[in-house]
Amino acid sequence: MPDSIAIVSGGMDSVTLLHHLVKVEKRHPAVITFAYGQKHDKEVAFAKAHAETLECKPFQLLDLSAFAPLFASSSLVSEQLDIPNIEAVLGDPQPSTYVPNRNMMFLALTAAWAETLQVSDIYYGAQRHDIYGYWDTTPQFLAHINAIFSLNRKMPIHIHAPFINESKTDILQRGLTMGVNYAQTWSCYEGNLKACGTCPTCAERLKAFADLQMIDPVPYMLLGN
């Protein structure tokens, strides 16, 4: 049986996370991932993949397609709207690519598993952005959710976030210590073959690559590769 739940979209910082619950915390996390309209759905398969490898059961994956349309302010959803390069979002307290109360409504669902299950810890993969952010990944989102949940009369649910002071290179360099394949993760918000390279998630994460003087696994339109 599960000891806790960790929510793993796939990417880099969400993966790293697992494979740091697993290999590190000697945690057994059921794994749930989210399926939301996002252009770079590729991810899921990622999430699902490596919850396989590590033997983390039970998998779940939520359908939440049919809210796409509460969604339709963010570039990662709106077929309308361009996904922007890093130069567009700098300064911006609030980029295109957020998804509007998207991880108040994850935790907010998992934390229901949670119940199910009869686990009270759940782990998401919040990190420090040094170039663009947002809200629903700071320090003092944790703590007011952290508060709500602790009203629970029966079961309060606690969320960790134990990346949420790191940066991408810090996470990187974790993941590269315990054997994490980048090669199967996916953070391009593009839905493409290649990653674009140059959205904003794409310049964290070659930054981070860079910063370690590595070459990232995953194939680049910018790159050639």
The other form holds:
Amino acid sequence: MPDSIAIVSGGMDSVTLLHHLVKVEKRHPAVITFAYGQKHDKEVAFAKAHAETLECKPFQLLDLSAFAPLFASSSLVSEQLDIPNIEAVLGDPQPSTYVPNRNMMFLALTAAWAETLQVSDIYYGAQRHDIYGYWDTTPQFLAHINAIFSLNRKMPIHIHAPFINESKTDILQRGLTMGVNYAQTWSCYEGNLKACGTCPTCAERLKAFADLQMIDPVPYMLLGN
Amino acid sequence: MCGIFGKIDDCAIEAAVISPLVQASLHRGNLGFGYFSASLAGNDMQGAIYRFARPYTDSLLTIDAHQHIVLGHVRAATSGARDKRGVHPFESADLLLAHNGILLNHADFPAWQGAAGVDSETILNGIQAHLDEAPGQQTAGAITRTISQLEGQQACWLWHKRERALYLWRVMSPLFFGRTDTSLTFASTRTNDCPHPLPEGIVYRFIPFTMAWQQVATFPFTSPYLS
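Now show the form predicted in complex with the partner chain, given that the preceding structure was the form predicted on its own.
Next comes the full complex, and the chain you just saw is listed first.
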């Protein structure tokens, strides 16, 4: 039986989080991932693969694609909006890659499943620099949503974001120590065969690998690998 | 903290010149609007500060005649007070400052925090504290000693009231500028008047009386993004 739930997108941060929970924290998390109408779902297969490898059960793929019209102001969802490059979003506290109130919904739905599974701990992979563009990854958000879930009368839920003060470089360092296969993750906001290398999440991921003087095993269009 | 802009010009600045600069920044946040304006005429450079805790409209931009300096900010509230107290520019004994970006470690400097609880106040108060510690020191030194300790995004304009000089710098957050023989224009968003990106990690000074534009300091910084 699971003792917690991890929200895993299949990207670098959440996959590392899952390995951390199993290998370091010795938890037995169930895994949930969401399809919310994003332009591609490449990372979902990776989320499932890591859950299987780590024997995390049950695995729940929740299809929220019917809600996509609610998220259509986001360039991650709308086909009318191009994914911006990193230069276009720096200094913008809510760039077009922000998905309206997504994390609140993800956490609320996960909390519902947690009550059903009778587990009180939920983990998600917010990291230190997410704060630049996403209010729903901040320590203040975490504190407030925990205050709400603490009102539950029989099953108070606690949301954990253990990497919230760590950079992507720190997270990568953790993952490498744990043997995470980063070829089996996908961070790029575009869903092409190769990562674009220029979107905000690619720029951050590439910097993390560069900081550790390593080559990202994921193929990039710009690098020709 | 979301969009900064400004213009200094030998000729009097009209609202119709500033409005496009503001409009170009509104997509970065529009919960508040503030600006400083002053004249180059004679010794009258005290100027005036205007702050509005509501979205920008052109009706808020009332520039008096013979103003040669207009430095402004449009706000997306990422920290601190959401009312008028949190509207830029912030003011200290010697300085005015507006900031675009988010700081990550400002809570580590409680002595520099301000009444509005906005992270940007930490930059201003840190610089003012360094100036107070060693009167007569270069302002650029006070700037670099402050911002080299602060982690996070920042594009700032700083007006030194007694020096009557403008300082600009940036880390991650964008800032574009353009110069002619008689003017300087800058903004968070690239426009025809400010097409050049300001390099990161360098403090620039602009002196309106002489139109002198000069790199006055460099500082170390880190970014989580590969550029």
